[in-house]
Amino acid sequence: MAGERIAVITGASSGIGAASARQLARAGFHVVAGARRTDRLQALAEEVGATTLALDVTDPASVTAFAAAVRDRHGQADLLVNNAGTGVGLDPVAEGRDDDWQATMDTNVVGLLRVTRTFLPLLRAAPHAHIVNLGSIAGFEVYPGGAGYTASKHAVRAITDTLRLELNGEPIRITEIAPGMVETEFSVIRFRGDTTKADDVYAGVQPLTADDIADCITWAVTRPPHVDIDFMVVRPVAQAASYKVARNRS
C-alpha cells in the first residue's frame, strides 16, 4: 500500500517484541515480525495483520533472506526495532560457561550489528527512518554474575552511540530504550527454564511489563521526524538500580 510505514521487529515472538508489534500496528505501521519461533508469530498475523517471517539473527543466511523478503514485498523499512536478545546464566566469571557467553554475544551484539548493516539500504530507501535498539540498565550498570550480559548491553550502548554519529546528516533517527526489571520470559531463559528462580526475581515487586516498554518505543518513534529520542531509561518505581530493589515481603 502506497505510503504505508513498515516496522521491522526482531525477536517478535514474545515479550517486548510481540507487545511492540501490537502497539505499532495500532499506531499505523505495517509490522514485519521476525523470530526463530515462527509458530508463535501466527497470533500476530491474525491479530494485527503482521507479515511474519523466520529470522535467526545469529545466522547470516537467515538475516539476508529476511531482509530480501522485506525488500521484495515492501521496498523499504521505515523502522527497525532490534529487539532480539538473550542472557543465559548468572554465574560469576570464575564459573562462567563459554557457550553462554558466546550465545549472548552472538545474539545481543553481533546479531544486532548484522541486522542493522543488512537493513541500512532499506532504511535509507525510506523518506525518514528510525532504528530502535533494545538495551538495558545493564548497559551502564553491572552486578555480580552478569558479566556476559552486562558486557553485551554495554556494547549495545556503544553501537547506538556510534550509529548516531555515523548517521548524522541522514534522515535516520537512532534510539536506545534501556529497561530495568521487566517481567517477560527473560528470567526463565536466564535460569534455564527454572520458573521458581525466575518468579523469585519479581517477588515483592511490581515490575514493568512488555506493554510498558512497547509504549515507550511507540512514543519515541511517533515523534515528529526532526525529533530524536537518543536514550530512554525506564525502571519500576521500586528499582533504584539493578542491585537495589525495594521489595514488599509481607
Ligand code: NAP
Contents of the next structure:
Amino acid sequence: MAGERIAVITGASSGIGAASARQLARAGFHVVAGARRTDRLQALAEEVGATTLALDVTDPASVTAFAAAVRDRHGQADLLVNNAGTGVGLDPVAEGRDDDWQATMDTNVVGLLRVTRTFLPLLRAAPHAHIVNLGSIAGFEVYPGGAGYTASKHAVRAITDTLRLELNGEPIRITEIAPGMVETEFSVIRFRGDTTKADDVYAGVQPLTADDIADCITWAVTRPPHVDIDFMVVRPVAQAASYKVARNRS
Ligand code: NAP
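Having seen the form predicted alone, could you give me the form predicted in complex with this ligand?
Everything in the complex follows now, all chains and molecules, and the chain you saw is the first one.
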C-alpha cells in the first residue's frame, strides 16, 4: 500500500522477533520478516500479512538476496530491527568450543554488521528511518561461562554507538534494546536442545516475555522522528544482574 512504512525484522521466526512482527504490524507497519526457518515465517505471514523471506545473516549471498527482494518490492526500508541472535554453549573459556564462539560471533556481530551495511541504502531511501539493535544486559555485564555471548553483546553496544556517530546528520535514528532474562527458545539453543536445563533458567522467577520486549521496540519506533531513544535496559524485577536472580523455590 502506498505510504505504508516498511519494517524489516531479522530472526522473526520465534521469540522477540516474532512478537515484534505481530506488534509492529498492529502499529501499522508492513513487516518483512526474515529467518532461516521459513515454515515458521509462513504462519506469521498468514497471521499478520507479513512478507516473509529466507535469511541467514551469516551468509553474505543470503543477506544480499534478502535486501534485493525488499528493494524490488518496496524500494526502501523505514525500520530495520537487527534481532537475529544466538548464544550457543555456557562453558568456561577453558572448555569453550571454537564452533560455539564462531556461531555466536558470526550471527550476533558480523551478521548484524553485514545486514546493517546492506540495508543502509534502503534506509537512506526512506524519508526518515530507524535501526533497532537487540543488545542485552550481557552487553555491559559478564558472568562465568558467558564469555562468547557477552563479548558479542558488548560488540553490539560498540556498533550501536559507532553507528550513532557515523549517521549523525542523517534522519536515521538508532536504538539499542538491552533485555535481561526473556523466556524464548534462546535457552533451548544455549543448552543444545536440553529443555530441562532451559526450563531451569526460568525456575521460580517470572521472566520477561517476548511481548514485553516487542512492546518496548514498538514504543521506541513510534516516537516522533526527532526523538531518539538511545538505549533501553529492561529486566524482570527479580533480576538484579545476569547472575543475581531472586527465585521463589517454595
Ligand atoms: P530465539 O527465540 O532463539 O530467536 C532467535 C531468532 O534469531 C530466531 O528467529 C532465529 O531464526 C534467528 N536466527 C538465529 N540465527 C540466525 C541466522 N543465522 N540468520 C537469521 N536468523 C537467525 O531468541 P530470542 O530470545 O527471541 O532472541 C532474539 C534476540 O534477543 C537475540 O539477539 C538475543 O541475543 C536477544 N536477547 C535475548 C534475551 C533472552 O533472554 N531471551 C535476552 C537479551 C537479549 P532461525 O533459527 O529460523 O533462523
